[in-house]
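In the block that follows, a single chain appears as structure tokens, in the form predicted alone.
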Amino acid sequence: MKIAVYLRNRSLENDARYLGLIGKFTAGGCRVYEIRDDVPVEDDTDIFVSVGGDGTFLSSAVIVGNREIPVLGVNLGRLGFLSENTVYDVVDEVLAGKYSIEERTLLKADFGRTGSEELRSAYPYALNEITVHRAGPAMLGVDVAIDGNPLPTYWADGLLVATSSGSTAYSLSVGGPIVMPESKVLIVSPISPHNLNVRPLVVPDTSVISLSLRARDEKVFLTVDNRSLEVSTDLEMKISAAPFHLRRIRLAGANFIKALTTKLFWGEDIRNGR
């Protein structure tokens, strides 16, 4: 088995947990190599191991791209929904084949002819969310259409479109719903809306979501997962599900509901006896 290991935070390269992970895979008969700027992903790689936190996992999704190499998240960070596994669990489980592979929906942003050359050449795919956010003090108007059907204008700090994977990320913090990761839906949520009567909207992942802006400022921020650009307010884009998926490894003992209760303390109540 050939395993690629990616550690974005190079200050941890001498961390005993990281070195132990590589050592155990090697001792188990795996061919292990580290991903660096000058070391690309090899096409015959069996597993891509992302070591860090969820930000590292998002960067790993960009590195893997559409190669369909399954990604395993190992948590050296803080919360870790995508990178939920500890270094002490993964090696034995992987070598024993005690895991399954999920196919996670990715978003694709299509900017058409609008925007700068830098924007049109940027990697347009996101695992968690794509957002537009005001860059100045003025409120932002976001016009949204779902499959060509216009919604009332959102007046807010911005707006995000998230996948089910992203429901526990930025979408959660702006009041979006928690969605089981295998659900085939997209979430449209305003960020700090000034409309009292708007709510997050859940749509099928077959939808095409069109966005255009009304703004007094000349620039807004566009984020695609953990990547950010300052763009012109004449931006128009269409967001839809990407034509490929991210393949994520889930170990046998992993469970989304368990992650919600242990990491976010969901439903924590003295009456529940915990």
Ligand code: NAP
Contents of the next structure:
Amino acid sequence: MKIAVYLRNRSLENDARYLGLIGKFTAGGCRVYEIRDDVPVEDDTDIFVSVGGDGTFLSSAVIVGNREIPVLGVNLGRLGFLSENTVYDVVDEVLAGKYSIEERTLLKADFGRTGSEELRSAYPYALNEITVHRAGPAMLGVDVAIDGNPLPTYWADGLLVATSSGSTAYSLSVGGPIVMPESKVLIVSPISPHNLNVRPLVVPDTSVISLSLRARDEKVFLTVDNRSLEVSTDLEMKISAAPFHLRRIRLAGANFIKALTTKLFWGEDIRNGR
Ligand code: NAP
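The form predicted together with the ligand is what I need now, so please give it after the form predicted alone.
Zooming out: every chain and molecule, the one shown earlier first.
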């Protein structure tokens, strides 16, 4: 089995847990190589191991791109929701084949002929979300249409479109619903809307979400997961599900509800005990 290992935080390269992980895969008969700036991912890789937190997992999605190599998240970081596994439980389970593969929806941003050259050449796929956010003092008007059907203009700091995977990330902070990862939906949510009567909207992941802005400032921030660009407010963007998935390895015994309770303390209540 050929295993690519990606450690974004190189200050951990001598960490005993990291070295132990590589050593155990190697001792198990795997051919292990480390992804670095000058070592790209090889197409015949069987498993891509992302070592770090969720930020590293998002970067791993960019490196793997559309190759559909299964990605296993190992947490050496902080929260580790996407990369929920510990170095101690992964090797034996992977070598014993005790895992399944989840097909996680990715978003694709399409700018048509609008936007700068820099914007149009940026990697347009997101695992968590795509956002537009004010870059100046003035509120944004965000015009959104779902499959050509316009919604009332949002007056807000910005707007995000999230996947099911992203429902536990930024979307959660703006009052979005938590969505089981296998749900084929997208979340459209204003960021700090100046209205009493708007709510996050859940749409099928077959939708095409068109977005344009009314703004007094000249620039807005566009973020695609953990990457951001300052772009002109005359941006016109269509967001839809990408034509490929992120294939995430789920070890036997791991599940979404367990991650919600152990990582985000879902339902933590003195009456529920520990
Ligand atoms: P960061 O601001 O350093 O960290 C964001 C936090 O969100 C980290 O604790 C990260 O986990 C966690 N996280 C990322 N994806 C998650 C997911 N799908 N489910 C649950 N938690 C998740 O930024 P970053 O590490 O570069 O990650 C970029 C992401 O941060 C963006 O995609 C966005 O979703 C999120 N973000 C959230 C807010 C907010 O909630 N107000 C604001 C900006 C960005 P780890 O600790 O394991 O890395």
